[in-house]
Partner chain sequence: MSPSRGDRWLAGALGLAAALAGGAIVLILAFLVIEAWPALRQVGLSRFLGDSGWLPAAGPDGNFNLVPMLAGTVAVTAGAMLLAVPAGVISAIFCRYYAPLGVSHIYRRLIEVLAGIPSVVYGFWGLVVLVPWITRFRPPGQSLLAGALILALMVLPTVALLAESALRSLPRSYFEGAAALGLGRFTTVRSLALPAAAPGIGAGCVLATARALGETMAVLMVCGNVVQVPTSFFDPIRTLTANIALEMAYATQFHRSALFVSGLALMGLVGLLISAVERLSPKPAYE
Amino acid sequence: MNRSSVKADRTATFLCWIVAFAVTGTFFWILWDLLGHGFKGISWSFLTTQPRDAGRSGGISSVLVSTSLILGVCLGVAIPTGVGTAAFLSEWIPRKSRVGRWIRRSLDLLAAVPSIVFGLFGAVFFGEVLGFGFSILSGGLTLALMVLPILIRATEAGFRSASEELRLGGAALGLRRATILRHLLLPAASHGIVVGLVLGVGRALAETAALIFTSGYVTRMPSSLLDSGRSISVHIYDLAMNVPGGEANAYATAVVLILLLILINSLASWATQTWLGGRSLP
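Taking the sequence provided, give its structure as one chain in the form predicted alone.
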């Protein structure tokens, strides 16, 4: 290797380290700011009481319940649909077929659509056409549409990364394709599923624009999926932008959101490994 190549490699390595430190430093700076302003506002009372005075006082219990219900509807629809679609694209449709190419291009296009467009679609289709109105159900279904492209593409990549020997070995043993998929390919695709879930949950929990148009922003405790409910991201936005004196509770709620993301990401990895029996296939 000549001197110019060595210099180019060192320069590229140095730039990569600079970018990595810049990204990491920015993350910790934001986290430090949130913890410094919001951690002192978190208490058991804050987590178990409902908002009062437009959110300036009280807690976020109804917001947490609404967020959990919205996320539950989203994942309940997105996970089986996404994993099933990814398996169909990977195992039943030839990769170079015209249908497969069009489906994948459509998914990539949907993943890039702004969230407010999904919100307007959800408000019209789920809210008016299907008659769900401003409800947790409308918000959860809209988020499911947003999460599906990410989950499908990540899970499909996981399936395609599985060794071809798994498929050939299963076929040689006389196993049905569904059996091969469940017992051999799913464990191999577990990392792709986890990545899709983590990215999808992160987008769902942080979503604001789409939920304002679909699930609404009332702070009362929901009694059913057809009730309107305020998500945690909408609550942070409203306190920070529309409620004078709401900054303290906005910071505290943002810290709770960060903790929820960490908890859900950890649970997604643990649940996937537990469901698959801790198997790790190439």
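Please read all numbers here as calculations on a predicted model, not as lab measurements. Here, rigid core means the biggest group of C-alpha atoms that superpose within 1.5 Å across both forms. Numbering follows the first chain given and starts at 1. Compared with the form predicted together with its partner chain:
After superposing the rigid core, the Cα of Ser224 is displaced by less than 2 Å between these two forms. Once both forms are fitted on their rigid core, the CA atom of Leu64 lies less than 2 Å apart between these two forms.
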Given for the second form:
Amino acid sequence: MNRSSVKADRTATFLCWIVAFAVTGTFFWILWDLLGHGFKGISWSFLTTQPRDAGRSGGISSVLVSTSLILGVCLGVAIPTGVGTAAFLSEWIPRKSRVGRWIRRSLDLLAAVPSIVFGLFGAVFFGEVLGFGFSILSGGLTLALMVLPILIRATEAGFRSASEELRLGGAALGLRRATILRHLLLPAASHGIVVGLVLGVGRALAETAALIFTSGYVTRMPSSLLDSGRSISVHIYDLAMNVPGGEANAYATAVVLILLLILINSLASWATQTWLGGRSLP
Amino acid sequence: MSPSRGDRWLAGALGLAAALAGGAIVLILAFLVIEAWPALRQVGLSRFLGDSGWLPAAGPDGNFNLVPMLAGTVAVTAGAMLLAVPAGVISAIFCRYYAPLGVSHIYRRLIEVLAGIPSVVYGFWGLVVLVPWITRFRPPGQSLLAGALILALMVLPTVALLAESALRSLPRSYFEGAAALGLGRFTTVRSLALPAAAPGIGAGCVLATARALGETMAVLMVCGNVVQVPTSFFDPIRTLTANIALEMAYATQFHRSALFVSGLALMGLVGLLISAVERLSPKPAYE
Amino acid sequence: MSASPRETLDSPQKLQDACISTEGLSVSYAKSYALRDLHLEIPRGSITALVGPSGCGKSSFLKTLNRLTDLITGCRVTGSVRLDGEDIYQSGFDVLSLRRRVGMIFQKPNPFPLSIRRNLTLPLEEHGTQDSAALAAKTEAALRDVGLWDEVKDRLDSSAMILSGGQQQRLCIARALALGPEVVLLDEPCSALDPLSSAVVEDLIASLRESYTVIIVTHNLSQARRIADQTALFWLENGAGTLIETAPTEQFFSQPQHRLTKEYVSGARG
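Since the one above is the form predicted alone, can you give the form predicted together with its partner chain too?
Everything in the complex follows now, all chains and molecules, and the chain you saw is the first one.
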């Protein structure tokens, strides 16, 4: 190696470390700031009392309930539709069929739709055309559309990873395709489904823009799925932007949101490991 | 093929699920067009680009100039990419070639965590930390600069992770060949790895751009939302997405239709970028 | 179908009770033939061994007999396959019950990643056994038939994947036998097993004679000689698998008629 190339390599090394330090530094800056301000606000009563004074004081219990309900509607619709679509794509039609190509293409496009556009669509279609108004139902259904592409892609990968022997062996015993799918392929695809669920729930929990015009702002404890309910991300946004003096509770809520995301991720990796471990016994 | 009745039911159900999932995007696009139609027809495309201002609440006689929002969107996205592309690609190079093994692993995890932070949290942090900090130099603080910085942070993981996976997928033989020729590390990376991984890295950058264009919450919270074509980095701006988020709550009739026009414009921009990704990489445009 | 001369019409087996008979059977993928114009009769309650070099259509032939070919995209079957005189390719034929009547064992043991018990009960339930006492009885009987009962009776609920290769293969055979099939197809069932397990499975197959009609694909000529009543040689001719010679096993090995059979049996080719 000549001297100029040694020098260039040294410059590149330096540059790499600088960027890495900057990114890492910013990360810890954000983390330190959020935890530093937010952690002290979290307590059992914060989680279990309702927001008061537009959220400045009180807790986030109704927000957590609305968030769970929205997630429940979202998953209740997205899981059957997503797993069904994945099964259709991977087990029912030939891999390179025209129908399959079109469905995959439209899912690719769906994955790229900005969340505010989902919000527009959800407000009009679920809110007005179907008449659900500003409600948990509208919000959950809108989110279901958003997470479908991720869920389908991961589940389809799970089905494809199931070995061909299962299909042949099942067919050779005269099992119906429904039985093969339910008892043999679905368990084999379960880790794909879990991965898709984690990614989907992560996206749904983090989503704000699509929910503002669908599930709305109301902080009251919802009494039915047709009530408006404020999700945790919307709560952070509203406290930060529209409520002077809402900062402390916004910090605490942001920390709760991040803890929830971490919890879901660890649950999923634990589940995947346990199941995969169970399957790969000697 | 199979005569069983249970199977026929299941086939029907699965087909229905697939039709729903595949039809969703068609439904969304159709609604965008239908809702945008009244404004498009009565106002016309030219006024969306040439009116004297943005006063859509006045009905068909109002002003419908989307140019400030288009300019804001393009400016904040360009600013973000200007930062995120080099930082992301260098991060990927760092991970693959320059970092010790343990550091590389930790750094990659850290970037994955950054990717998982919700945009509303980024926006909140920007609003309470970054904006006051900028205000010290040039008020008002809520500005194009703040938006670009936050967006850059948000899309950096997309660039870095996709670039890293593009670099990782290069065949080992490339590097064995380079090593056998006695090429240095920097030469190998610059003249061999980067060009070979360019399509993948490019696809990652375009995908990140699409994400930045469509981002709403973070820019809504830190950009100030003033309808104007920015002349400096410190000017507050309003993006297409923020415009929708701000006005949808009270928009009625014609005004609302105009907002759907901006939604349609946004979708058009994103669609263009996605087809560019498809051109760049044979793989589907998924993260 | 082509009207080629049917030697089998005059063969002595015609007089016996044929369980399966094929006429002008051809299998093609896209444009190439895997198997061309096959005429073969399988006598009831006997073991038929199919031998020949790799890639000459033996496995494809087996898959036509339980219509597993339906699962292969682009695979076309022409000609006829008759099971107890009924054409299994006629429209409206119940494929699922066909596969119950014609069991199949694969080269690599393929138990489901479920418990040992569930491997047997899942197909049994599918084919109409719902009563739990009956399920338990059939499970035990099938496991006894393959000599696995004493080895696994205490761990029926552990995963089938923890069994050894030979045990897994016997479980697969038990799973097929539990459904009470008439025909058992075996596609090189011993080739993925160690010699000891292989001997156990081979004895098991030999014991299936009388109760079942057995068709076994094997690369092991001495295995064919040990267990088969009838042996058939497949060969690749003009790019497609063809049936060269079928004869009672003793005659097949001691007085082969066809030149290829002679060379194959003596080890000169194949």
